[in-house]
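A single chain, nothing else alongside it, follows as structure tokens in the form predicted on its own.
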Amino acid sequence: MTHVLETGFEVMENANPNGSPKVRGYNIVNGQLTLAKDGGTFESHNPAWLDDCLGEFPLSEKEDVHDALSAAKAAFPGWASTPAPTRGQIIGNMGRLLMEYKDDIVRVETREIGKTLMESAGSVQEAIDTCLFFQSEGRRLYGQTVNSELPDKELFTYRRPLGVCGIINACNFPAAVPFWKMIPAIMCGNTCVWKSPQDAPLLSFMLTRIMHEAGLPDGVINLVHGKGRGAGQSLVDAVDEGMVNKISFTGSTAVGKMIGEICGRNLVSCSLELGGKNPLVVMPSANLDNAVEGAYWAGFGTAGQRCTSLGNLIIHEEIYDEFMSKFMAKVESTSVGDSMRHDDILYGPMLSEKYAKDFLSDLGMCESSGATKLWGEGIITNENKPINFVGDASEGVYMWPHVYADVTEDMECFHEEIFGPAVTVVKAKDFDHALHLANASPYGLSSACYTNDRLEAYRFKTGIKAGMTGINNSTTGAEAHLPFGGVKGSGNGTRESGIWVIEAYSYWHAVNDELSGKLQLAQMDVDEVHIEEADADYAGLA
């Protein structure tokens, strides 16, 4: 086996038709480059150019995952005892290396999952921001000194790491989200096994190598590639075997519930960041042009493939026609294509052929629900494409932008997440009706309200059941130092990002330091303080 830092990327001999490199990828276990024990492999393809294969990667199974978990367990004592400021310094090194390699990482992300170069740059920048934020948190992993009710006694609290963390994330933010999870995890002293997204293994391999280049000790972060039903399920099943002390998962609500059940019966902590049907309300006092821009980006940025993408667009009936006229003009002018080869693209292909298949199924749900289709014709082909599609549609897997109107609360498409470029439009009678509609889906991740009425803004942000809310902003805004996560079907209350995520990767340890040299019993040996009878004259009551 070769250490992760001893070799560059291996380029395979059978190059792609377009001349782009095809990489031999590996798992990284205890700092070593490894293949799957049974020799299984899979390929990663560019969804904008399906003939472009980025590389071949290990199709890991249970034994490979267990090897990674054993490496993480062995590395845990040494890493947990490393001073937190030192851990923070290594994390800071990661951020600086990400800045140095940013352009290369961005191009790999766009090539591997089809996001525009601008959006990939934003994802990588968020990973950088996370590293720089948590570098300093290594010097602020505070506990407290607590006053005792007894003499000659000191009380302290400390944050302690949980142990081995299993990390599973979706492929739509393959740089930002795993860093949201692993950086605070290792800053708190935990070690990790990261199951890379099946559709972004090359980027995950690249990022893990950068982490090691930053000075990360072997075994602290271990990378295994594979499918969700293979390596991913094995990582979750290892909770039942006592090999995992924490699971952090970003993905579908159905899978999140399964993970929550397994963790719950083992009393193991889990962080679940799940789906959304995010509402965006537009009221008559809003700046309509601003609201149109926010709704358009929320609905169709990243081809609608964000958990925070706009789901239900809720418009007050007084401004419905005017708003929809402006909104549909934007939708009909949408530019779609491969931003690696063309400029001024709003969104690129679906993340993979699987995501495209699932999206088409969701569109069928909209039509069977009885919604009125205003725009969109499914998959883009050279014979069926919007006017501003750029390129050869047969090379990749692209979708039209879709808008469905006349959606009501009793329709299935009102409640279910549609992961792709589609917006469902709902008409509201007044503010109270709009707020009711915004709360009526089973999800509660992100939300937004466009209004210039201060009371409406206040009532919305205090009345909405969601983890995040934008006032006169889209549903997709997030920064590395704000808590990210949802309620209801969107998560279990844990949060990513900012100082709040530390709660998810550490536990409180209370220490009682007795200095008196004798046994003192709290609540029993405390001197009783008697209430003195007040002098009536002194009390001013005479």
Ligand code: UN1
The other form holds:
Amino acid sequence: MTHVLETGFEVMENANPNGSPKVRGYNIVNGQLTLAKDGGTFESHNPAWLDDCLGEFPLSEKEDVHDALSAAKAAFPGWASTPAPTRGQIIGNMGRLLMEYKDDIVRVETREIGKTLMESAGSVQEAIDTCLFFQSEGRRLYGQTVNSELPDKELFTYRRPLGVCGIINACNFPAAVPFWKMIPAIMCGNTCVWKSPQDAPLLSFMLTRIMHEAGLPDGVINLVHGKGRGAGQSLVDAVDEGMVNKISFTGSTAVGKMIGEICGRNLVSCSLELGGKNPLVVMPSANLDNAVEGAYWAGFGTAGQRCTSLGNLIIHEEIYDEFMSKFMAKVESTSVGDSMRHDDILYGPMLSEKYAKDFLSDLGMCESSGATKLWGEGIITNENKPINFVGDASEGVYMWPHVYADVTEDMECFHEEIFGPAVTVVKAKDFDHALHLANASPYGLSSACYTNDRLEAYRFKTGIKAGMTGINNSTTGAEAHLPFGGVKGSGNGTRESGIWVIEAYSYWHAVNDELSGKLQLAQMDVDEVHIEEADADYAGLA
Ligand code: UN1
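Requested next: the structure of the form predicted in complex with this ligand (the form predicted on its own having been shown above).
Entire complex below, previous chain first.
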């Protein structure tokens, strides 16, 4: 494949009203640009400007997914036997190319899913960090030498690749999250079929082309686009057909459970990164201004569309009024708009129309739970908009920031994830009550506690059941070399990132090498070392 930005993309004739290019996007199977077998296509639209169409992409079906799986299977032996340092070098090249193209990728990410330019840059940087981390892992990927209990015999452990990995991610971190999955997967010698998120096909297409430009051999990563249950479901169904050795999924808990069941009955490993209802506790000893900043960013950054976004804001009753008045002042002045066209935006539109629709129904759930709405009016219109909304609201799918107070443990909105700009506020009587509330949702992804009492911080850290915890920090902002993932309804215990993710994409192979030239039986031919005859009478000493 040639230079991704030199050749440019195939720009379609019917240009957009705003003059931006609309491209023809392809699947990439065995390094070749392909269309869906039955010719179906779907479009990707800019959620900040729905008339702006980024391109047309193959609406892949089962046959297209199976072609991609066959290509991944055929590429597997060659890639698995490529020396790990060489695989690492290619991954390093990917990181360097991402740095070179960063500005272009960031703009496409913002245009395709509406995240602010600053946040898109963060997501692309997370992909770069992942590549740079795993480049040198190619020179490690350590196994062990282990002592044998028998003479003239050596024991070793090796990390072996699993085979063909099916990769499915949500569109909210369309560069970082697929790289969290595919980079360690290919580092370990696996090959992949990547079903791109239906709301970020152009970005996924660009990234896959860049990976090939970095020297990735054909067939190692195969990209298929699709929408709804189509291609993604076919990829998961292929587990039942014996064509997939691993599924890695980031998305909703309901879909994660379905994938876990299919993988479970086939004894196929799966990594599941699912929803969250992340609690953030504020205690009286906290620096309140700092806590307000952290809670506000965790709740409304990315328009609340991170799996690590703040869910339940749990405030000690002693500082409730003071905290809330500072917090609400920020919420009421939130700047919303299209960061491609306006500066100083906190958040942009919803990721797509589908996310907007789901969010509105979640707001209905808050209302029917009986929570008190302090702020927020659903969808932003030109007639009804927050004071710091900028631009023409009718162009995209923008939401008000929402705050619901008087939320209690018996309400549905206390337990359910709301994917969008909405925070549910809960009052706590004391620290134990706050910790109880923080543990009371069915999820366990991220969590946070603002306190300057060291014992409280310690008790929170040890008492919370979550995969990630921030002390005096927001619930979001994981770094690319720390384990990422959750417990309870947030996942199946697998982790992404850092050295921990390697466990998810390799299995341990134990090898023993018998050099003695004879059959020696473990446990049975082992020399016994006897305990010496007792020469002291301990009993008499007592
Ligand atoms: C996600 O929303 O799926 O820690 C990932 C964070 C980001 C990643 C979020 N680094 O919030």
